[in-house]
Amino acid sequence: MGYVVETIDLRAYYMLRRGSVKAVDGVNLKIGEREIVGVVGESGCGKSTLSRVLALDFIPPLKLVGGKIIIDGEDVTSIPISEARKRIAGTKISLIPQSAMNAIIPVTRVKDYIADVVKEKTGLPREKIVDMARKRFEEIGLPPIALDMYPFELSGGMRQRVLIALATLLNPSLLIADEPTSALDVSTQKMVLTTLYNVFKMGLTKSIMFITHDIATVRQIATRIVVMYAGKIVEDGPTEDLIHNPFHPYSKALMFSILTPEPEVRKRVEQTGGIAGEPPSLINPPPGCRFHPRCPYAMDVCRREEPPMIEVEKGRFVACWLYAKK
């Protein structure tokens, strides 16, 4: 299996007066083709800023300050930023950032919109780029007649499925989608998964990345999950059976907050009772595993050294010293 991005040691920090916010910080990860991977922790771990480094979306503050990114092969952070992004945006990557629904500009129909966002990316005529949304709009069950309307007339899941199909309307390899769901009524929510899974089924992008909080909504569509704790990602494994046997006690303790009706889990649920404490500070973040401070397993090494990830299971990777002393 190729894999569509890879990361390797990736540390990209907010660059404060009173100091450096280690949102992303020593990050490997692999996304293949044909994956769909959840990326899920408490808000403040790093999800939605790992979302804008994929991008190479660098405003200040946030500042790439090491490791490589290699998109479909190539190690774009070997060339300057302005120009990777000039050539992935959209293309490799294209990304559906948080409160997206709010993006559209109020006073400019739809495929004025997409018609100014995709002609700045690529310089088609602007006849071409709304032939090319309305095939789009067709393929993933949007009403053509949308493109004509202001974002106004439109309901909020319809606006996030115009994003859908503006983030994929260049096949990138891979779609981020982050918190799509997080302003939608439950109903509204299953449409949009289902529709971020048949762009997928139809191959329009080759892999998913999706960003939540929400362990439940991300059950229902991730082949993957990965679990981010203070800019790190502490576990690793497919959905499923990362949901029902967590290996590292933060994953354990945000999996069991859970609800769900299955009785197995419900009880497990009622035996841990949350997480104590607070997540720490990524200016000053803790020696050693940064989880030490709240985890009931805690020992002396894991105040001292920060745990490798490591294999336990064909597929399930974890960052914890009870792991690796093994």
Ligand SMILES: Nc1ncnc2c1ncn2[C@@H]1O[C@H](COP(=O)(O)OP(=O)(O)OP(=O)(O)O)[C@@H](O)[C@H]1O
Contents of the next structure:
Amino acid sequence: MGYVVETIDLRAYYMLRRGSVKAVDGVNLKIGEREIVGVVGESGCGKSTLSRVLALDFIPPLKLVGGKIIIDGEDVTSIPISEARKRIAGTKISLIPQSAMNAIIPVTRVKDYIADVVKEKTGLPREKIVDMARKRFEEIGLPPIALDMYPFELSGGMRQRVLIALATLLNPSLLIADEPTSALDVSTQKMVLTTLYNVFKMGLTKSIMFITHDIATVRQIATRIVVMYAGKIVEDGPTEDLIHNPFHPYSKALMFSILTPEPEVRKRVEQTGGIAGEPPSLINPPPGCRFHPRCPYAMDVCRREEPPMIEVEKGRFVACWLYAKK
Amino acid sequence: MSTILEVKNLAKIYEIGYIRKRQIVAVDKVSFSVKKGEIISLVGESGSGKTTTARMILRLIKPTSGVIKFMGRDIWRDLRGGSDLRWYWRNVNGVFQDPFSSFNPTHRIRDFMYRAFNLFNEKLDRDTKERLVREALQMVGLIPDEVLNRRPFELSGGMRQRVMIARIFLIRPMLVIADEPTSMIDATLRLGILRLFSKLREEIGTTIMFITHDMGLAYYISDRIMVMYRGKIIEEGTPDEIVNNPKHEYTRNLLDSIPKLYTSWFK
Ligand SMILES: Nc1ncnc2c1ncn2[C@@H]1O[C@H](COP(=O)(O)OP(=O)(O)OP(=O)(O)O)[C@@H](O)[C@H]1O
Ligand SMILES: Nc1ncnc2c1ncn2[C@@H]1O[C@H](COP(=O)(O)OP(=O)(O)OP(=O)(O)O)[C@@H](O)[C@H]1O
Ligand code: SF4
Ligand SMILES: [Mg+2]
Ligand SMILES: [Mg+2]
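Output the form predicted in complex with the named molecule next; the form predicted on its own has already been displayed.
What follows is the whole complex; the chain from before opens it.
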């Protein structure tokens, strides 16, 4: 089975005068067909940057510094970016950026907005695009009348679902949704989540990458979870395994700090403490393991050398010296 | 245990629009009481009236009708003049929802923290103040030297929230109203900070009212939860009563739509 996207030692930094922000720093990630990959981690760990990089959306000061991105078998980092963007936009990788909901131009009707966006990518005639959109709206349970409305007339949940319809209109290989539910009330969140799940089940996109800081939300639909810390992936594994038995000390801390109204959580929370300190600066990250200043298990080697990513069990990857033989 | 706060038929109606006036009933005849040392949560979705309730209790906005009594005194009738208000805010203080609006943008964090001492009766010397401020910042995981000279816009939302919480630990009031106090604080830090509130209760018997849309947080921290919906309190009970046996349909729907960590809707 091929991968819809594969990154090899991917590095993308924000080049600032006072130094470079190493927001994506040595990321190895493979997303296969028919996967929903949840990317989780705290504010500022590089989730949105990773999504921009995969969509080849390099707006200065963001710069590709190293590594490769292979999309549907093709190394898109070896061809000029503008050319690569043309090849992937909409059909291979489709991104719904964080806060996209607020960015839709308020004075254009939904159908004109969709027509503009898709025409620019494909050159298809407007009528054709609006027809496609109408069909897609019906398929995913959106009232087609929404096409004739203005964005401000739609509720937040509806707007987010319109964006999902738009992003999957050309049946991409990978839909990337960056915090698609975070700005919504809980009852609306569930609706948007259901739409995402349906889009996947109906095959309107081969795979989904769902970015969020909210693990309880993403675990509802994700087949696999990737945990990021300070610009790096620290753990990657099947959802149920990772939720019930996280390996990496940071994943553990993160999982144990989640508060949901479940008796298990209340019991657990009473026993475990949070962890001290804060995520490090990405301009001058700590040497070795970036989690070492906060890690209760830190050893000498952790302060000196970066831990390699090891497959500890089938499909379960961890970057931590506790699991690597040294 | 004795009652510290009593709220009776509290209502707030906003009038909006100049020409054609429209009324918004933000809080609709709410009554409840809180015992000394209790941790209580007011939970509800966006727009249900939580912040409006909090601001009336903090004596920041005037109720349209109803009574709020703190330690037996009607806070809108019996408190007059500067010294009464200082007494009130020394004893009842809050962490506000929008951590930006509660700071003066030109003040440095040090100024903001020092202003808390205006509420104190005792006169403290500069060294004592500086020491207390630094201790409070450290409690919430901030490094004093890194934040004291910064201005609010130079801090992240989560850091500003922590500064506000530090200010509460400086004042050590009898009743804390904490309105979404940790909404911008990262998960791995949040638990530790929530525990500080419990510690305050253990040490000096502080009563705490959490205001949040986060049922998970309320479930974990509270002795009692009140559910607010469209300006009214529709249900109250212990966390387990609310979560395991919700009476009101709205509460049931709310609980159904909260994603759980250990189960999935779709699998
Ligand atoms: N345009 C930019 N210029 C400079 N630095 C940036 C820029 N955008 C993001 N950063 C920095 O890059 C790092 C990663 O940011 P990113 O937005 O990818 O994080 P995130 O994981 O998506 O966080 P959040 O959960 O808050 O959305 C952060 O330190 C951030 O401050
Ligand atoms: N200053 C104001 N003028 C007019 N209406 C207001 C004002 N403040 C609040 N409201 C309205 O009162 C209602 C209750 O608002 P409130 O802020 O108390 O809700 P909340 O429960 O705190 O919501 P959130 O979870 O979003 O913070 C809302 O309909 C709101 O629009
Ligand atoms: S490598 Fe060392 S510091 Fe890093 S998480 Fe593992 S034990 Fe902790
Ligand atoms: Mg982001
Ligand atoms: Mg509020």
